[in-house]
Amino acid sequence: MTMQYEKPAELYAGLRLHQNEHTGGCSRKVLQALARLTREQIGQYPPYATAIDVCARHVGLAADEVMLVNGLDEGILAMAIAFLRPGSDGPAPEAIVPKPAFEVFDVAVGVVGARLVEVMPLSDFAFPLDGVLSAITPRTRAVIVTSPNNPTGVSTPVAAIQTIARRVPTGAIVFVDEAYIDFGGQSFVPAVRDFPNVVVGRTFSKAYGLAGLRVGLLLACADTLRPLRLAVPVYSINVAATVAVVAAIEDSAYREDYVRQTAASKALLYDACARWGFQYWPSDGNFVLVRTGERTKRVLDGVNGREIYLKDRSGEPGCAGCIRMTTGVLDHTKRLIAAIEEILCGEP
């Protein structure tokens, strides 16, 4: 049975699926669940056990294993800091990250003076394995990898994340971002006490509809987080967003209805793409990247003119005219294909 959404709130005019949120929302029970606060909840410091007990089991690894950041962002910023702040001497530590990728990674790499190297994406968008391990210098710090993609929604192998793993230096990590791995691929995570320099972050603000509430997670050894634990305020993570998460989590009839969803809505787009001759990569993701080519303008500026909002991917190493369309909400995909299709009906 599919979940009936409701229109986006007048604060958010128009369709948003250009920033791979869950555009239905968030899980009623977790507005029920907000909803019980006391006025004395919000009058103190939150606690964190609870929710950190609830996310330790639903992702199978021990308290002391799980820590909770205020949206992966802040996770990432925190590997920064903890990992690639230059020494007083010598050269500025390395990050290595394949391209495309998350614009995240090289602000949080640049804030904290290392030297970012980029590792120039293959044809297909298959995971560049030999050019990362090519780009393994005694200064790299941190190997920052994406799986499933964002924004090629290609899903990096954990054989691959393994091997890139034994390969770095001593003191260096593998940050792996699992942004979007609800919706496919195979996760780092049942492997990660057995390689105690990889890092692995999970958000809240895909599947769960929780991006407004700012909520994420990093897994990784006890050991290995312990340095991350200091590069994050105390209380970062607020007193809703701690209550929200053990409700999103415990709904997971919610969850298993978006990710059924995003697969058709997925399936509708490839199909839409052949019609219109256009090329598109098979997502693990809830998005498709496809390139619309010449016609990309004309696509952009008509969806904008229905107030239909996509990413324009054109500057991205590999992603000359591509456009990344967020594929979620079936209804919502349903209206994106109807939009596009009377754009390109329009031409002359």
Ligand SMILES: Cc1ncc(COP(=O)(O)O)c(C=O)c1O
Contents of the next structure:
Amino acid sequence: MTMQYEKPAELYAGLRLHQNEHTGGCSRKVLQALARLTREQIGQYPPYATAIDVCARHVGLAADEVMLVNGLDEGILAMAIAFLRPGSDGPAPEAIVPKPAFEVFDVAVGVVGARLVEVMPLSDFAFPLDGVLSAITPRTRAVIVTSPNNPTGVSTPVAAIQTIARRVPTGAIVFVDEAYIDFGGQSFVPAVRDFPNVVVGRTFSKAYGLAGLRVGLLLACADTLRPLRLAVPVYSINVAATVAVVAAIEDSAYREDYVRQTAASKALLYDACARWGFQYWPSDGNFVLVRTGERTKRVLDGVNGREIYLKDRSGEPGCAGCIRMTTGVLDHTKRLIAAIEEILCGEP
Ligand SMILES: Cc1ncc(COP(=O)(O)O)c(C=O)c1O
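Following the display of the form predicted alone, present the structure of the form predicted in complex with this ligand.
Then the entire complex follows, led off by the chain already shown.
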């Protein structure tokens, strides 16, 4: 994974289809809201009540069931700090992660000294419920699931999450990462009040185009959020993010247009993959995992040469010869498809 400050400068130019960002940028209404910030607002520590109320209404929960975080990355680390720190003696707490998964989970689990328990994928990337259930032990403190999953785009059934939540030991949680839920799949949020041991994570980095401002949410019963609130700095989210998130939520037309473009982009890429003979997994996210097989290096080198960046996921369990491609803004997807077409046509 890319650590802070390690990103080569050239990745800021070109077409960034490697991080599942909104490559069209944020809504203009977000920029207008940022321009309205006053000198006084910037001079003061940020108030959170308005942003929390708007977010709570948006997800259908109460304000005390919502916690703002500095990007979902911070929410994941807070979860690890709150639930996965080892005690002074005894075996390390365990976190179960079905693979392949977002790499930040492994980092967060490792950095607090917990033990990562990986569950290997099924061949179609359907959620490996039996594997997860049989990995649960008395030392399990967290089960981390993602729906829709990154990098596969396959959703996790709500019923499977409920089964896991009923099986984990007392004191353990199920962390449901819903970074891509705006694009497809069924959210766990309506069930959150019935499952006090489930925490849902959301981000405004994807469908809302706010990745550069860093803002996400943790959603759970008020008591469940209590240890998580202690695990982040008091003023973790800056004032620009608080006004941007409100404007982004209010501009539902902008978001819906992007979600529509994402669906059209995926359909185009599926057709192209069928023409090229590449296996792909139908995705509920704003990206598609494509098995380019022995042509992986050729495709990656070819698109890089055209300043289009994709994510090689070949090293992940079940993902040999696979590239993850962000499929958001339609024109960007068309450019990607034309580039791959050109690369494959030029094959000896
Ligand atoms: C599954 C998943 N969770 C969390 C994140 C991080 O979101 P944020 O930008 O809010 O830190 C990402 C970003 O790619 C992701 O793919």
